[in-house]
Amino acid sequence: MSTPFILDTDTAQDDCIAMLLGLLDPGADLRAVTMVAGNVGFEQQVRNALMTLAVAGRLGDVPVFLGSERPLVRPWVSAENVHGDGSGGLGMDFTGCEPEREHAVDALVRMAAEAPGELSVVAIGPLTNIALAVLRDKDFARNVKHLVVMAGSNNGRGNITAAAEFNVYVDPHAADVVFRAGFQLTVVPWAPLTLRDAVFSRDQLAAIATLGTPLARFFERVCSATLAFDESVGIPGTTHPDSLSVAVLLHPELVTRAGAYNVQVETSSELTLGYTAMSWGVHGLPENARVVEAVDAGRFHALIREMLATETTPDRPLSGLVPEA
């Protein structure tokens, strides 16, 4: 039985791989892609999403809705120093590739209301669109079956500041709204989970490169800038928390340990802005999230490799995506 869901994304690097999993996994029913300001410039994010659809042979099959182009309160902060343009310099003819006219927040509210309790959301960027949907419709959190967010660190290190993970730091006020909203909520954190269980080493990347498929070449290209950055800061490979978040929704058996937590977001301190304080049940605070603590890393890596081995016929040629001689 397939899992219907919406992917809310700031498409760059692993967001692209997360989208591919939603497009190609046999258990996935990706109903829509909603775009939010995050990793790279908004227009570039949209182009990256369209190229991902094209390389999967699904251009035009899944609607793309444009959402918030800035956080609720603060100025937008990018991660272009990490991801470059998020696509490894790939290009495509975008003629005729028009996003939907409906705003992403309206689409989220409408689609959840049309199928209350049936549609899940995976949010792998800042939580601006999700917070606005909560503020727009008091029933939105109840209508969403399951919200999976790639957000925060479990009382661990950040990746944009010492205290904060990027998605929460970019829009901490939105994250605060979301964690208070009453969703059936699962959190895939940056540390320690991603850094331990969702890193592809050089050897694993080399094995993927031997697959020779358009998807494998796409993976290698879009992850190249992030690989260089990750290695420069001591991470032994590329990080893939976004595709792990989609995998956790589609394959819950991947989760080997999770706990019920009270998660609160720091919204005022200059030093710890965006910090996710995750209380593990000993402080008398009400639980508001299930936090993933460990996954079957081997099975996750195999799942991504199996997906990238799929032969696809790209809908349009991507400049820079050519077979090795």
Contents of the next structure:
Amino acid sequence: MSTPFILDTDTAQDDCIAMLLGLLDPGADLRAVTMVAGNVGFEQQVRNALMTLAVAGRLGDVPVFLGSERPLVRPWVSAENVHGDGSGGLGMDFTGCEPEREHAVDALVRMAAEAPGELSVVAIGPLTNIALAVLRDKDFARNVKHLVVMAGSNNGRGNITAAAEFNVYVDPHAADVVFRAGFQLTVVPWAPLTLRDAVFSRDQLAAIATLGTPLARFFERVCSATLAFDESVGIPGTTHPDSLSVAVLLHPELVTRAGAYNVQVETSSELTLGYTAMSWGVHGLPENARVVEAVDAGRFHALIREMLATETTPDRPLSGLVPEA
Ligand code: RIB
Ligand code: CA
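Pass me the form predicted together with alpha-D-ribofuranose (RIB) as well; I've looked at the form predicted alone already.
Below: every chain and molecule of the assembly, starting with the one above.
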């Protein structure tokens, strides 16, 4: 039984791997990719998404829609210090690669309304497009079967500030709209979950490198900048919260512990802007999300490794993919 879903993404590094899982997992039915301002420059994010489709041999199979190029209220904040430009230095001839003309928010609303209760969404960037879809169509939250978001931390450290995780920090107002909207909502947080269960160590990266497939080489390239940054801040490898978010939708059995929470977002304090207050059900606040607390990390790592072992024929040559002779 395949899982139809839309991936809303700020495509760089782990977003690319999340997209590969959505393209290649036998249980995935990726219907569309919608782009949102986040990690790196918007045009570069689109190029990163097209290269990801190409390396999977799926260029042209999945429509790419362009969404919001800035947050709802605040100015855009980049994560280029973490990811570089998110491409790992890879390039491609993009001639003829055209995103769809329809705006991503219109596509999200339309596709959910065409199949009410059937289509899920995995949002792995700032939640600007999702919030705009909620504001655009009062039925959107009800039409979406299941929304999985990579967002916030569960009573744990942030990453872009001590208090805030990047996706929520970039657009806290959008996150606030989404958490109040009434989705069937699952949250994959940064801390403690990602830092414990979704980091690929250098040993694991070395094992992936031995696969020798185009996908394994792509993984190594796009993760290289983030590996350097992560290690510089004491994380022993590359972090993969986005591909974990897709994995949680496609393989719910990966989740070994999750809880009912009330999640609220700080939208005004400069000190804690983007903080996600995740109340674990003892403060009399209404549940609005299921937060993943633990996953089978070994099974998740194996899932990604098995996916990267897939032999694909890239639709177009990617410069930098094969080490110079
Ligand atoms: O904080 C982690 C999130 O921000 C992930 O979506 C990753 O892509 C980074 O940009
Ligand atoms: Ca992301």
